[in-house]
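Shown here is one chain on its own, the form predicted alone, set out as C-alpha cells.
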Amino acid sequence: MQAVGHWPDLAARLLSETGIDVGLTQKGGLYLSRSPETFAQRARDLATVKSRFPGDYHFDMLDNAEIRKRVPHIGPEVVGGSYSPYDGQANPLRLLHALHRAYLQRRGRVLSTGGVSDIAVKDGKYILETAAGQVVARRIVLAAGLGNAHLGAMLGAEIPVKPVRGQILVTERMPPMFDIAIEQVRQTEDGTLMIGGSWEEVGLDVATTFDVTRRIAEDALHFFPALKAVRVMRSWAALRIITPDAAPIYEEVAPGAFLVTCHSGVSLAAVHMRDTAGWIAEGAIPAAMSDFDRRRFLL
C-alpha cells in the first residue's frame, strides 16, 4: 500500500530525470474467478487482507453484470470477480531503463561483465572479486535475485529463496479492450496482450510447455470469448524468485551487507527507491522492518 501511494511520485521523478514515461496507470484492477468456490475463496483471502491491515482497505467482490459494466467483453460463464481501487500497472521494460539511465546520471557505475565469484572482509570492508577486478566497498547490497543463494553463502548466511517458473501468452496488437489492470489478461500500451500465468516449481527450467499454454489459453477464452479470433504471436516463460511465505526480505545479513529480495520488484520499486535506499546509506534498517527478516521463517 505504501508502494501505490508512492508511485505516482516515482514515474514522475523517472519522465523528469531521465525523460522515459514507464506508462503507469492506477485505475483499479479485477482479479476474474472461474468457479464459485475460487470466487468464494478469493472474497475470503480478501477479507483477511482487510482484517490484518492498520486503515481502511476497501475492496468488492462483483458478480457477472457489475464486472461488465467495466468490462463490457467480458464471457457470459464467468462467476464474478474482485475490484480493489488499488491496483494499477506500468511498463515494466521502461522502468528498468528509466531506472539505470537516472542510476548513470547520477554518476553511478555498472561493471555487467560477470557475477561476484568470491567475496571477503578486510578492515571492515568487503572485497569483491570479479571478472572485472575487485570492488572495495563498506556496504554491499545483496540483490541479485535467485543469486542471492549463492551470494549469501559467501557471508555464511542461508538465503531461502527458490525460482518458480511463469507462462504467459503474447498476441497481435489490438485495440484498446480495457483500462483497468486484470490479472489474468493486460493490454499493453502498444496493444498486445498478455495473457497468464503460472506458478510451476521446476527449478531453473525456463522452457514453455504445451499443457500450461493450453490451459492459459483456455482460460482467456472463458474469460474473453473475443480473443478466439486474436492470434497469439509468441509465449514466455521467465523465473520468479520466492521466499517460503513469498513476501520480501530486509535484512543486514553481516555488518554492512544487507539482503534484499523480493517478488515483485516493479510493485514495490516505489518503496525501494524511496525508503530502501535510504535504509542502506544510513547504514541501517529500521525497527518496524524486522517482520521482514529471515527469522519468521524460524518461528
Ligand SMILES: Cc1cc2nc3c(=O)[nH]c(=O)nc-3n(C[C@H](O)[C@H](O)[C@H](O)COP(=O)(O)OP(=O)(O)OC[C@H]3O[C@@H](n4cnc5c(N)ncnc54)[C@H](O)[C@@H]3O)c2cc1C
The other form holds:
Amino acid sequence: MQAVGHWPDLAARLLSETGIDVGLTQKGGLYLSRSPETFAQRARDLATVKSRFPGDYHFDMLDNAEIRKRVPHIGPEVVGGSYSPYDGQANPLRLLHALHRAYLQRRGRVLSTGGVSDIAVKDGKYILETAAGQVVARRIVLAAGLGNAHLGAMLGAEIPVKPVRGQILVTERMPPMFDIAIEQVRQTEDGTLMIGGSWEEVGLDVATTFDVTRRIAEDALHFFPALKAVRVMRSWAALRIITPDAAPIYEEVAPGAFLVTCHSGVSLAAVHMRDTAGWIAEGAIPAAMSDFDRRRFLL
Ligand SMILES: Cc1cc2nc3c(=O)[nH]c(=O)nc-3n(C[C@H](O)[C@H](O)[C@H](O)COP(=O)(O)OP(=O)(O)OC[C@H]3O[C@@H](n4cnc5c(N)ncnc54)[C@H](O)[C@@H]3O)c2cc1C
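Right, and the form predicted in complex with the ligand of this protein, after the form predicted alone?
Zooming out: every chain and molecule, the one shown earlier first.
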C-alpha cells in the first residue's frame, strides 16, 4: 500500500532525471475468475487482506454485467472478478532502463563481469571478489535475486529463496482494449498484450512448455473471446524469486550486510528507492520492519 502511494513520485522523478517515461497508470485493476469456486476463494482471500490491514481497505467482487460496463470485451461465460482501486501498472523494461540510467548519472558504477564469487570480512570491512578485482566496502546489499542463496552462504546466512517459473504469451500490437490493469491479460502502452502466467516449481528450468502455454491461451479466450483473432508473437518463461510466504525479506544478516529480496520488485520499487535505500545509508533497518526478517519462518 505504501508503494502504491509512492509510485507517482517515483515515475515523476525518473522522468525528470532520466527522460524515461515508465508508463505508470493507476486506474485500478481486475482479477478475473473462471469458476464460481475460484471467485469465492478470491473473495475470501481479499476479505482476509482487508481484515488484517490496519486502515481503510477497499475491494469489490463484480459479476459479469458489472465487469462488462468497464471492460466490454469480457467473455459471456466469465463468472466475475475482483476489482481493486489500488492496482496499476508500469512498463518494467523502461523501469529497469531508467533506474540504470539514474544510477550511472549519480556516478554509480556497474561491474558486469560475472558477479561476486567470494566474500571475506577483514577489519570490519567486506572484501568482494569479482573478475574485475576486489571491491572493499563497509556495507553491502545482497540483492542478487536467486543468487542471494549463494551469497548468503558465504556469510553463514541461510537465505530461503526458491525459483518459481512463470510462462507468458506476448501478442502482436493491438489498439487499446482496456483502460484498467487486468491480472491475466495486460496491455502495455505500445499495444502488446502480455497474457499469463503460470506458477511452476521446476527448479532453474526456463523452458516454455506446450501444456502450460495452451492452458494460458484457453483461459485468455475464455476471458476475452475476441482474442481468437489476435496473433501470438512469442512466449517466454522466467523465474520468480519466492520466499516461503512469498513476501519480501529485509534484514541485516551480518553486521553491515543487508538482505533485500522480494517477488514484486516492480511494485515495490517505489518503497525500495524512497525508504529501503535510506535504511541502508543510515546503517539499520527500522524496528517497524522487523516483521520482514527471516525469524518469521522459524515460528
Ligand atoms: C513471470 C513473472 C511475472 C512477474 N510479475 C511481476 C509483477 O506483476 N509485478 C512485480 O512487481 N514483479 C513481477 N515479477 C518479478 C520481477 O520482475 C523481478 O523479477 C523480481 O522483483 C526480482 O528482482 P530482483 O532484482 O530481486 O532479482 P533479479 O531480477 O533476478 O536480479 C538479480 C541480479 O543479481 C545478479 N546476480 C546474481 N548472482 C550474483 C552474484 N553472485 N554477484 C552479483 N550479482 C549477481 C543477477 O545477474 C541479476 O542481474 C515477475 C516475475 C516473473 C518471472
